[in-house]
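As structure tokens, one chain now follows by itself in the form predicted alone.
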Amino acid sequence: MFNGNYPKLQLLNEIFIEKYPFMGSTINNGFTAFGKTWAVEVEELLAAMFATNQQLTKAVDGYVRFAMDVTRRQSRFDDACEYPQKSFNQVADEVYLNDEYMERYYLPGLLLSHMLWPHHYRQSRFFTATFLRDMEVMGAKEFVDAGVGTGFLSRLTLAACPDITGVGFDVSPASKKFAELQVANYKLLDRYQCKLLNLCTQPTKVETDWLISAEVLEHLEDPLSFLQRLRVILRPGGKGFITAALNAAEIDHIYLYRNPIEVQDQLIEAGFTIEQYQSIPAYKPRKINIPTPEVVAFIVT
């Protein structure tokens, strides 16, 4: 399969195969879903940020705790179709305030979800195929990533159109020093700040024509009071990309999304338009009635 093109994706393989192998198909699953051109994607990342093989095999370990929790979450959640009640200040000091729980586990099981996860590695081939190429097309010069992650998306947009500045925006310090260590190992720092920010809380005089906020509505209690922050953000005549986790039962998240209308409904009482929008299931329905976790990404104006 990887005729010793891809060192670093066959190094993953043997640790999943070794140490997990109850998650052993997982490196030929992407491989058969999406071919070379994933395989390349990987390889890039896993080269970047983990460039020895105690740092990969540590980032798998946290990967395989971040998704067995997230199993875990999940089957609760399809007995009560209910998140456990929490609010923002429990899941900050809990999650994105807990740097060790945020370095050794969220973190990098969260960026290697996005390359190892059917539907969380399609909405980035729709950011690129759709978000990114307008960017690209209509030469975009800044954009602004409301809470940021990993970094992944700003990554992303800062490497397909050189001539840009982006200002990303998070609420944890371990999240701001990733994404700043992910843009600096793709040697494209010089071009980009992380800023820690609430934007819930604390308002910024920031405007753009190219607004991210990725998978961030669930994370909060208001998200409707976040979106309209947004819209002043974005100015007229400027597109966003925002995306959010339905039925999606992990550690962070407060509020309960069912369906792509409801967040299409909060987004048009926030002030936008919806442009266009797709929804990535994360696997089939198991059973009848119970609800299956997606991904929904809108591009807005």
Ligand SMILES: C[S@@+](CC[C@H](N)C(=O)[O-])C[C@H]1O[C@@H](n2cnc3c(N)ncnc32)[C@H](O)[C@@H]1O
Second form
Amino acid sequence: MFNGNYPKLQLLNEIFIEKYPFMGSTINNGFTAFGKTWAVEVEELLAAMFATNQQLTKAVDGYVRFAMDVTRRQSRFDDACEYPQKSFNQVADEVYLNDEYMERYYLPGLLLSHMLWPHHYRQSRFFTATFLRDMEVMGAKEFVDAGVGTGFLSRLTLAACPDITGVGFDVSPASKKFAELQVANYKLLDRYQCKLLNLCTQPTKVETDWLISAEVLEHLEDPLSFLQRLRVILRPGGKGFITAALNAAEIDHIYLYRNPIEVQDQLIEAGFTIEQYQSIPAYKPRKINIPTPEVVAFIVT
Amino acid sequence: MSNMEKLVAIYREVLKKPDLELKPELTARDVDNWDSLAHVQIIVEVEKKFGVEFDLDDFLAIRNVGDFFKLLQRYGVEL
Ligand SMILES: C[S@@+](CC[C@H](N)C(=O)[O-])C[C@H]1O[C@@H](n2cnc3c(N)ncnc32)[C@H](O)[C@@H]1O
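Mind giving me the form predicted together with the ligand, seeing as the form predicted alone was just shown?
Whole complex next, starting from this chain.
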């Protein structure tokens, strides 16, 4: 599988097998499903973000804890079919403003999930094949990423479009720092800035022709008003890539979307027109009466 | 049913191995469908059956079934 070509990926595989045998097939599954392109992307990401063995081991520990937490919450959701009641401020204190939690678990976990969770990886391929390709073809000059998280999509965008500049927003100081680090490690920081802002409550005058907002809606108490604000940020004639997680019980998910139609209806109510969408389940449905977590991505104008 | 019998039943049910022997040295490497989902399902089932709630860090430290026995005892479950 490795042939000496992917030393970081090989180490990642060894850590899983040795330390977390119940995740021992993760890398093999990725290779089988997505092949060499995937392996090259993971290798690059690991080399850029976790250069030393110690950093990689720590990131894997964070990822495993993050993934186990998600799986345990999902298992409880299977019975309740509701997210536990939480306010945005509660989540912000517990997660976004909790640097230790963000740096140890959430951000490394989320970043690795972009490569290691098949539905997350498929969604980033959808982003690359559609939205990012349009940006390249149309010679996009600037973009806004609303809710940068790890900065994964900002970084992909900056890397694909050599003349573009970008602005990211996030309410979490740890996300801002991590996104900037990722962009800097790929030597792209001269074209990017990340700003601390609560996009639901604090005003911004920013406008763009290219808007990204991935996996933020389900983190909010009132995603419709957030979408109405995004509609103002996106200039008429501009294009947006907006995604949401459905039936996915995570520590910071507040608003439960049960199907893609609920997201679609809010997008339309906020004034967007839908060009295309893709919905991807996290795994094969296990039982007909248990909702399967999904990610859904919309390209809107 | 003793606690040990209940535990064996959970492992067999989740891993879909009706004849599984629960030896302390058994790990996920030894059972083909013991993936992360099954791992968490075992833990969640045990939490429900025995009325305990594990700290995430505790259950990440479990390397084999023997570690899980010790953890359960630490949470007051007699085996
Ligand atoms: C799941 S992450 C986003 C994932 C990210 N787009 C990526 O692709 O890695 C959610 C992010 O939204 C941010 N967020 C949540 N509510 C927000 C708000 N009201 N304003 C700004 N950022 C917010 C959180 O701090 C977190 O970093």
